[in-house]
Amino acid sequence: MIRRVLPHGLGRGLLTRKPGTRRGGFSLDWDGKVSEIKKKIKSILPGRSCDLLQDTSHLPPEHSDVVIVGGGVLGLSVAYWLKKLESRRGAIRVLVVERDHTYSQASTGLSVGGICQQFSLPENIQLSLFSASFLRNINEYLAVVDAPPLDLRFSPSGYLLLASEKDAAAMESNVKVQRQVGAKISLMSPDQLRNKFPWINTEGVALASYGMEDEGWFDPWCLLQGLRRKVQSLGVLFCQGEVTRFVSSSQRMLTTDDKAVVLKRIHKVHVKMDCSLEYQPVECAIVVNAAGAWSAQIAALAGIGEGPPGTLQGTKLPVEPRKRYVYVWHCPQGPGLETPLVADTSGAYFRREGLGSNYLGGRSPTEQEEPDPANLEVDHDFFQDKVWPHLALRIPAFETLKVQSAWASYYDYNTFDQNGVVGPHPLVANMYFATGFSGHGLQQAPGVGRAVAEMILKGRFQTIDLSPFLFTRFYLGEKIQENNII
């Protein structure tokens, strides 16, 4: 049997010459050669890897049912719900591709970690209420056997939004919607505001809204790592690399009004390995674009937006990176432990950070002030000129604050209406979106992940109807403007 299995030439060299041996001076070197024979046999038996072949363990699999581009909290949430909602364990093979395995520039880890329900759109309020419940019961969802429980360090201090006379009516209308959906929000007059938070200067404030339940902030890094740990335990595969190409087929069809459209379907995803020219094609049935600030680039690889202007085929994904600064300062005389996250009438915001009289905050720039997103360098003059004057006016104690540190991060900014893009593309039928949340993606990730998974598995939204967030609104010009973006 051994002769049939062994390749030609393997028998040579089994006999070795040893001095002083009998019968012609030859003997079998069993110790070394039998071990060698076993290794050779194992290397060519079916189902065994051959030691002589190149190691490919660093490459993604050749096949996956779903490829998720982007391993941030949104991509991981989609992966989690796909595995939780699959018909049986192991029914769906999911691959997550993330180019920055350290997450050093990921929006998730650089977020201020806030969660609130004080939005103007019912869908955004519903998403945040869903996420609040998810975070409150985090270890029921993300527990892993023999792993320590997650501690999100949730600070339930609420959000306090301030409105000028000009914006008071809109705030009142928003709060009415928030209450109808189920959020616990109170309206406060300037006198009530001073009584509850005496450290606030109410000059220029006509009305305030205050979240009394399920609002505050948490540790985004803990949520990211908790999701990653859980989905790995559910069998989700990870790959460090960059998606560089889609291999797709196309079919030209006529609409009911005799207009030609091209339907596409992605069959393979090319994943380029980190620091290498090597790539691996991955056959797949579904692609989820959760690439955050760079999701428009991923969409363009699939041919989205490559068509005549004004047509569905020529409609691009209107998501781009926008740089935002977060500053940390120290102020011993600042507001106490009961301080909520405060959003001023000017757009400046702040919250406490820990127990040592430290605070963090910033302000979204105007269109004219938008910084260059080419890097994550911090503009300290922006704080001095555009943030601190508003903070010091609203909180007199902040006149003496001292900046300790700062960082910059990216928003996946939807330039169309500052709301998320969720669900399938109308022409690239097997590309789904979970992007464009313009700064509130972290807090809405649990609900968005479930919505995308439902659309993939069931063909419709079930838990929360996110139909207004579909891609087709860009072509139709139907904005669903969110007014409360911090």
The other form holds:
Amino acid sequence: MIRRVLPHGLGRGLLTRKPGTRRGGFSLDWDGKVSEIKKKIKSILPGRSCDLLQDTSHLPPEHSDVVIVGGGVLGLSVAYWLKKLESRRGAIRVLVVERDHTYSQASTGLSVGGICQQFSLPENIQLSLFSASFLRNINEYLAVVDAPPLDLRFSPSGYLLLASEKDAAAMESNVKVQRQVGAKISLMSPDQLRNKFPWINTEGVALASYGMEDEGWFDPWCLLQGLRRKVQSLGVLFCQGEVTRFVSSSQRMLTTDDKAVVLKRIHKVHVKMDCSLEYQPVECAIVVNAAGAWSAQIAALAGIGEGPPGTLQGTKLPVEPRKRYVYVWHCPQGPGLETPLVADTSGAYFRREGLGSNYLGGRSPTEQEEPDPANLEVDHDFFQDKVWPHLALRIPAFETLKVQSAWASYYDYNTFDQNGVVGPHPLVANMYFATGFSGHGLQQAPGVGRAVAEMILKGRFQTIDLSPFLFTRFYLGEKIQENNII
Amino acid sequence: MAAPWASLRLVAPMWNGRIRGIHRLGGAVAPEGNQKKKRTILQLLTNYFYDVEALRDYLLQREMYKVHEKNRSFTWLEKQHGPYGAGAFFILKQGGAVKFRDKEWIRPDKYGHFSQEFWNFCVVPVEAVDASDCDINYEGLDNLLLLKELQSLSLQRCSHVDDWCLSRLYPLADSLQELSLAGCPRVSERGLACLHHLRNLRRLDISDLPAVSNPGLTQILVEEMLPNCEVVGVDWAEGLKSGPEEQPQDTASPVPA
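Taking the form predicted on its own as the starting point, write out the structure of the form predicted together with its partner chain.
Every chain and every other molecule in the complex is listed next, the one we just looked at coming first.
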């Protein structure tokens, strides 16, 4: 009886305001009070951080062993392999800092998603081969208990690279290297090409190389979400914030030739929260720069490149964002289901998308035509003037097509030699790079992640030797040029 | 997209007594309501205890390891008895049937035993392989591709054959004339696209592929891709919605005034 009366009385107390009770009294917000009390009790229970005075649950932790700047496919791959290769469960605390959780400008989500082994450097071929086997067995690598399996939507249709007379010899030697490393590539003459793909116009083509296995395209967003899910289940922490400052200590030392060298060590990373001035200094042992197109800014924050040009201190990280366009068009009489990703002699490329005669493709602009990377606006005239003529020449069916949509994305372009930067910086001892892949970062991400994790945990590359990709080559001037960049 | 893979659940069926082989990886026989309750208790425990999660993870990895064990390469057998013998042994061990040229079909019985006579004539090429309901995966194809003069291959209802496996079939292009992929849950239209290498294919069965998004359109595109091949299994009208039924004109009823 009393129980029934009490809430009734309280309810009436809420509705009717007696004249004496307003002054100094409290308005009984019962639900609000209950939820606050519940929160306080939960925070006292074991397993929760006790923040009774201030709620800091949105901030990153104060200590972390490794801080990975950049939550794209390369950053998450490094996090995954760090957790896979650690010596015992829970040994390494990893924090991934990503500025934009919607990935609206990240190169990963906006990528065409191709994977191919047709490179000229053996290291690149090995990385792609490993990534293909990673993607093939992705549901063993990234299996999470009770979560549905990943469907990468991989199309194993291969890449078809066309070469003109002057490039034919280079293509042949490249294919020899590729076959030595283990890729299955077949060379075709113009006649064989016409036989296999009658919709190609082989005028000007001297040789073609066609990937038979482990090449094609897949859904990069699925890979990203799969990595994210697995990495969270392994205990990696995520934080949405921007890295604004590195607090480091430096030590002046003398080399054997009595030259002064300043060695730096990063101690704290200041992570600033979105839309506020609040920041958290995260004490860390190692920082991994996987910031993609914005890696140079992160490197500049750490003091890389501040010094007289020509010295090791003055060598900047030569990675800059370059804008690339991808166009989607519909062509009802276009090439059929068997179409590989065709890369023309002029640099234009295209591939099929889905069952409905839609294609997507683009072309890398020359140095003079480089668009301004300030925003991701699409230039449709570029398609009209620079892409369509080449496509229509190579595939006569593409003379009639209708552009459906287009988007732009960034390449983290390495202006030095268009190949990635992997490994520690010689002077800033605890900053590791995993960036600068100039358009093939996605397809090499699993291999690169493993290499960086091995470097961090074991001190050297164990499975694939990426020592030609270290930072020191920028100072020494040793270019490792990759010839087959699409 | 989770539908074809729904059977890849985890540990719950293992506790229901004997596992019926890796074919039924997750196909529990318990009634639905009981299953649901079991699943949520297990999920609850997994969310709260790292140990339960680690145990389930380990058991899942063990299941996958068993499939890999079944698909290892028989390189020693290949050295001893030649490619045809090794390939035939692999198929028979998996539970499939093999037909050598001019000989009868060799099938294992329900206990998995098969006659060992074929070692005597394993210089004869294998003509046809029936690998229905087997657990062949990408690595197992290493053994299957040893059979260079294979004419007919049936991979019906193989749960581990996916698009990657189909991209590996091109070495059989010279001889393969008949291929059946009916009922494979992981094959999609993207894998069917790489069958264009098989120029001598005369009969292709692509019925009942749950992962193909638009079966009718896929059939048409595959027929265009392989002009000399008879593509079987999908009715082109599948997926077309019938329009609103027209009311039959009833001439007997009086016209309303």
